[in-house]
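As a starting point, one isolated chain is supplied in structure tokens, in the form predicted on its own.
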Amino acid sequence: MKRRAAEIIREYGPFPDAPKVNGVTFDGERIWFAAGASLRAIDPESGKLTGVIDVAAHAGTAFDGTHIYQIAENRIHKIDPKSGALLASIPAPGNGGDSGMAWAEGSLWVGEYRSRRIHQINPDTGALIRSISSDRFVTGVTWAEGDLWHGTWEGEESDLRRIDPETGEVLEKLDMPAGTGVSGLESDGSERLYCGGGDSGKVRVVRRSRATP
């Protein structure tokens, strides 16, 4: 397993009226983060707030190329990012214990915090397709260039880890600085991983290694 210290290359926030970051996603232009009572968008270059959708946003956030999916308590809402309209809703696999979500290969991938698992589910029905186990609390999930990553946060330690999507084996680990939590994880499709910072109210950017051994 490859292991190194996470290289934080930028921080956004904290932001007014958004004391927590509960999830994070990227729509190709803007970074969206779940702030409890709303979804908020920031410009990745300027770091300025560029949009707000008033919708419950308690945990993971994902983008499928058109819609945003947002965990609110024990449900996953499908949202039109242009109008803010709630289009559909399915049960979350962890029934309220969910943390972290990503879109890939026509599925939603949802972390279940205390059970230390990642579930692949049908985005239309919520039906479980399969689950992957971790040995740490799961606090963020993303796919980056065919690699599955998840964030962890347990005690005062957190990391970002690339895992085998079939077995859950940890292939690479990026250790976050002590006291720096991870609440949400997203790839920008390039070298950046966006990390929610929980109670810090920040979104942090970590440099990702590009090559897959």
Second form
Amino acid sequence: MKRRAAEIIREYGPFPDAPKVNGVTFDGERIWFAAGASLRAIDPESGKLTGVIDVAAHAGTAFDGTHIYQIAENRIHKIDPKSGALLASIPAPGNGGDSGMAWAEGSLWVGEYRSRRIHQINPDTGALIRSISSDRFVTGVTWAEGDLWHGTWEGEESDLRRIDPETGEVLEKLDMPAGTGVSGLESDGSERLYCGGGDSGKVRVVRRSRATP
Amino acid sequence: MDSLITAAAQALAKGNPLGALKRIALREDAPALALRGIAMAQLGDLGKAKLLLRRAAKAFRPHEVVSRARCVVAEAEIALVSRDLTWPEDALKDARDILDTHNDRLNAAHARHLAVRRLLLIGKLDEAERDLRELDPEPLPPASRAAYELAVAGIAMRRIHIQAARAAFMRAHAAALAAGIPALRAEVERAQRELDAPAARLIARSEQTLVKLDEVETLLASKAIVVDACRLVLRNSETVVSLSRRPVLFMLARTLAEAWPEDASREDLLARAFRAKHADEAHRARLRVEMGRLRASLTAVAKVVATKRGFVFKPPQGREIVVMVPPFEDENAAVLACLADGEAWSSSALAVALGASERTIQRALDGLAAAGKVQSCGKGRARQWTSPPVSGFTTSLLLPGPLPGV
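So that was the form predicted on its own. Now I'd like the form predicted together with the partner chain, please.
Next comes the full complex, and the chain you just saw is listed first.
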């Protein structure tokens, strides 16, 4: 297992009226984050707020190329990011114990916080496909260039880890600085990982090591 | 944190405990137990709240120190609200330090604020004020800001700085409105009303009037000599003479002051200070001795002169003498003043607050209970005391604490 300190290259926020960051996703242009009572969009270049959708947003956020998926209480809502309209809703696999969420290869991947698991589910029905176990509380989940990453936050310690999606084995670990929690995780498709900062109200950018060929 | 915990916490922060419980009522994991505890506290079931918080603190893993510290702070708040003043302060201080070092400024501020409220309750105004200065209200969200301003107002009121109290109440009210929590707004308004309620009765030149705290403030700043039966002191704008440990001398001074500018008869003085029905030679001799003592302790304030009938106060030129008595008089007024906050107090909490022995407090409570002025519920160590609110009066002047204006 490779292990090193996470390199934080940028921070956004905290933003007014958004005391917490509960989830993060990226639609190719904007970073979206779940702020409790709304979803908010940031321009990654300027760091300015560029959009707000009034929708309950208590945990993970994901983007499938067209729609935003957002965990609210014990449901996952499918939202049109242009209109803010609620298109569909499925039960969340952790029944409200859910934390982070990612979309990849036609499935939703949902972290269940205290039970330390990641569930792969059908995004249309919510049906469980399989579960992967971790040995830490799971927060954010993302796929980056074919690798599964998840954030942990337990006992005031956080790291980002790349795991084997079949076995759950930890392949690589980036330790976050002390006191820096990870409440959501998203890849920008390249070098960057966007991390929700929980109660700090910040979104942080961490450099990801490129996968070795 | 997970989704339902976040949703429930959001509901709690908005003062909606039922909304929080709806989401987590059946969950037994540590964060859910903690939130259920806080929700039960908001609903007033303090016993259940305490148990849930204890279970939560145990269910968190040893290295989840911040979560455990938050449970300690919540439990301290319940102790404060249930007037359990024997609650260990050190645990709260430790929790505060953990929250400070982990940058949880909001909960650290809340821990400080609880310590201030406890000090205020037991009359340690100087310490409360010092701790309050450590708190920066700026980053506090509206609900905590309202609580902070209530503490500021409470201290100002106890020190009889009425303008400062009024200003703090206005800020508290604005913050409570911004928080959108009806119960908080009601609490601020109830506290604010104390400013406009009668706080004392004044007896001047045989005339009686009810006065509010701002009139008390004006009186204390004036040239008048005030014989203060709330605190058992005599004061003018420069000096305070405490007779709190010499009740006989105080009663003599009060009797003289009530008669002023006339003299008070020996019979009157003997009857009120010694409860003597007849003035025999032994009583007269004792009166002369006590008058000598009173004269000696009051040299800085007023003279006491013998007359044919008895004695008379001779204040310096241009000074009035005014007697200030509580709006209601009772031997155990201080106990009633504590209970006037409407909370249920244990006798040990009253002992801590009033700096008296539990035995003394127990005797006072028994007396008050026999007179129908207080009620108790529970048995043994769980026994708590309440009194029907003394409607329309403020009891600020009767609460424990240092002398205002000194």
